[in-house]
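In structure tokens, the next block holds one chain alone, the form predicted on its own.
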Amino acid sequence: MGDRGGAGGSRRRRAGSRVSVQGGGGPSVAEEEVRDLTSAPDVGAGGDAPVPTPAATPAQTPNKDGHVDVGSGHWELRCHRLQDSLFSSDSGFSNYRGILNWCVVMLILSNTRLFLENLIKYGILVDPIQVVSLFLKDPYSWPAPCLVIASNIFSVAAFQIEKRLAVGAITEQVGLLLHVANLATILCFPAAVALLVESITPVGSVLALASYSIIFLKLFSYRHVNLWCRQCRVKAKAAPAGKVSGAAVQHTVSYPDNLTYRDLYYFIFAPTLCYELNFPRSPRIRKRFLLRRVLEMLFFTQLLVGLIQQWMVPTIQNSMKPFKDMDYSRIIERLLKLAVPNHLIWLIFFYWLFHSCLNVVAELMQFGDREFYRDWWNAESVIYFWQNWNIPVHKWCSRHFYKPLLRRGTNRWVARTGVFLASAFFHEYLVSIPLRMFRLWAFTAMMAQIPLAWIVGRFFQGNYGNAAVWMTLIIGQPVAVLMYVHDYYVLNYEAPTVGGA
């Protein structure tokens, strides 16, 4: 038995010698450690020798490195599984950080070059006393600022209709034509002094007029509230009494005592265009929050202002040849090359404007509804996208245009088509007036955005989706602005010269 024992025991130190010596890597090795762990144990002759398991093998022991050596058992000697590669949508995986790196690298490396191009070719046009050009022909009149300065003529006139409903001392219907008179006024005046006024210029029009039409979604809003106000105080009379707390009535305002000049300016000052009795107010002032928000609106507007001038305004002009000989193939080359641009120019101005301009207001009037926007980037469709890239509209049109429709029972997609109607009418409204034009490519183009809804929700889904949102974005932007850049170049460049001849 000692023997024997004694045989085995020499087995296995020459195994043990032989790892030592190839280094327990080798294939030879590895086969024979296995045969070890896989052969019949080496017991006595009376069977009492302990049985050696795989735990308590040598070649079992985690290195330094805490890893088990090749060894160990059979599973470690296979390196292939059952697995897709990364790029299969089966595979599970989404982690694209470096792609989304490297495309941001390429772009801004192509946008690099563009801009060098630029300046070797045209030189630095970016003048700071054309900018003021723009706002003012004459330095003496000043229409635009005095068309805004007006406006307060009407949110008073609606707040004193209001006063006289609330206390009965005129009737619904008469307070009605009051509220449709004011508002259409609001419309038509700022309209007319555009189209009559020499001295106003295009850029002061649209700001007048973009005035004048937040001015009439706010007073729309406020003469609808008040009017579902008086509805409830109404309905409140004929039902029973029941007990209100006195710590609720304390820290809100209730109908009519929400009619004074304090409450009304508030609104017309606060980012929203829906109005409310009680709006949510931040508790305090963040000035570190303000004071970022203020630097990224002086950057955002030098820089919009020198993309316009150096980039987007040499290649509007050089389109108009193309567009003069109609020859397709450089009018869409010139399109192609405006569309990038146009479409940075556009996200900045997006920035700047829902982020940068309402939290500066918002924080300086603590409103505390900051929704502005919501991730309209990930549109997957045409309709999500309106409803999600300019939320205060989007709250305007769902509150007292889309929502009432419904509940006088017309058809969803009638509701919508009027959503947009409406839209592509204040689109044309703050072109065509202030370039003094009417060609409708902005009404067509809104009004197009239904058939287009139809289309990328019937055929794409998904990414597909998603890439058709910023193909409209992208390409259709340039051409709108080609159009009424050409019409308007033709009018007021080219007529002359017609008739001179």
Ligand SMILES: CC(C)(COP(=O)(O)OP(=O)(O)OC[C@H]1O[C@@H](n2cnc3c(N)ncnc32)[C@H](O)[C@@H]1OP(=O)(O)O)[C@@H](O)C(=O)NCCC(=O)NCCS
Second form
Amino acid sequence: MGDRGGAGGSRRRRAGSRVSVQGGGGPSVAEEEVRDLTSAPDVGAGGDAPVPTPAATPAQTPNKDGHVDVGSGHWELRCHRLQDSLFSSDSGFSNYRGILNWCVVMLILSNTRLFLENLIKYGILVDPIQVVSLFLKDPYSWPAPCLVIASNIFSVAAFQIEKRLAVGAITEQVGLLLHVANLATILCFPAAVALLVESITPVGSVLALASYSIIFLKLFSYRHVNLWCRQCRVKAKAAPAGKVSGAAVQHTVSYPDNLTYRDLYYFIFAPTLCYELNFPRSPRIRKRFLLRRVLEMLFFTQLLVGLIQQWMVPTIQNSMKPFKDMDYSRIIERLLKLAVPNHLIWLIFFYWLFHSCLNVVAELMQFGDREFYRDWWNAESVIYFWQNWNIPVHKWCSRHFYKPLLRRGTNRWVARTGVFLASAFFHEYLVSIPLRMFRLWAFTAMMAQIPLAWIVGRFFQGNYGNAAVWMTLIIGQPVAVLMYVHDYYVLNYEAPTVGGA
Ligand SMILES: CC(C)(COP(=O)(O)OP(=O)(O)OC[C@H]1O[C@@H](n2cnc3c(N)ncnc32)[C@H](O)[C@@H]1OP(=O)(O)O)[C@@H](O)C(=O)NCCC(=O)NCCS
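Show the form predicted in complex with the named molecule, please, because up to now only the form predicted on its own has appeared in this conversation.
Shown next: the complete complex, the earlier chain at its head.
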């Protein structure tokens, strides 16, 4: 459908350029005569307001291309005009839809070849049963799910602290101390379990630590918002004239009525990291929408597992030898080979998590704010990418970390560095502890975003900036993956051999 508009557009542009050419071409007398005949229909062909045309004889009527047959013969006195080639920017031509389709066709063809090559080389490696072993080492020991269930203790602790603060049973300082202790334990306790319990698998450990990180961010927000409410209450008491209208109060919960287990657990399960006393709610659960998202969720889970087993794992395994031999050209070749499945998996993961999963949870809970991502794919700067790809985390960073720092007068770049430092810590926490290996690659990658943002902002604009962001995503991630896998491989599979030799 868009094609029709595009083709029409390009025809119109060609007609338009003809009109301007005729005005400035310095034609000969014979051409002048022809121009007189062609000019009126040409203007009309441009699609503008109709121009009164002189009565043209049938022989002088322009054909569909705007040419005029002079006399009774088919004489084409003019067939050239001053005009730019389509690829020149001066031509004003911008309809590259066909080339985009060509890119897609080439992408499908080259990936089909890769898919076949992979199948011929490795056979079918997809094994859903093997996935279970990623979560469970010992069928009688389930440390990761037990850890997740135990996280309730910390939510309840935060709730009890808030209850006491609301009635003034403890002072703000004591409350702060208790919250800090609770939040610190939320990060330390699962880390200790993941490092000490032998039966926990790296994947189980990642999931447990991710749950605890989410609880940490949520309870931090819970405490922050309740503190703001208490500060508002103190201000309202100091200035009793400022009464809120009754209509607004009727349907909304106000502090401290929000301090209930129902409210706490709604927030704990809601797809957001930022607490609010009155979340926007959707009017009903849309069953068809929910079903579509659930089916997507199931389908993409299978696809992700299949792609990782069939495509990513063998590529990573094949990269170990070049890394061991420090064969740089082979390392780069392996890196570029890994970049394709890694990027595809990351894109599918993005859709699976931010569109399918979060919408399922939101729909079930009638949670109204569905802005889980924005158009990060159009990012022309690194900063725009981080502002738009993961909205729950960005919103939390901005509301509870970045803006409070700015309000205290901190410099914008210092505050940004602080946020990226915290984010780098969590990225490293989620990788190093499950792998039981401290290499700081994830931390460095996150911190590198600050100079990268500066470089991209300084040297690349517009489409070049967008291409630079895509390049960092496509190449940056497999570098980090290979670094970790290589180190993990050396640590767990190479060390005994070296020791024994
Ligand atoms: C650091 C980060 C929060 C900066 O966000 P940003 O949107 O670029 O920040 P800006 O400088 O543009 O300022 C944004 C806000 O600060 C507000 N602001 C600016 N100066 C202010 C001041 N002195 N006081 C209070 N607010 C101020 C602006 O009004 C704006 O508010 P709005 O968002 O409500 O419109 C963002 O880059 C980020 O989230 N980074 C980390 C992301 C991350 O690690 N994600 C992990 C995903 S896995």
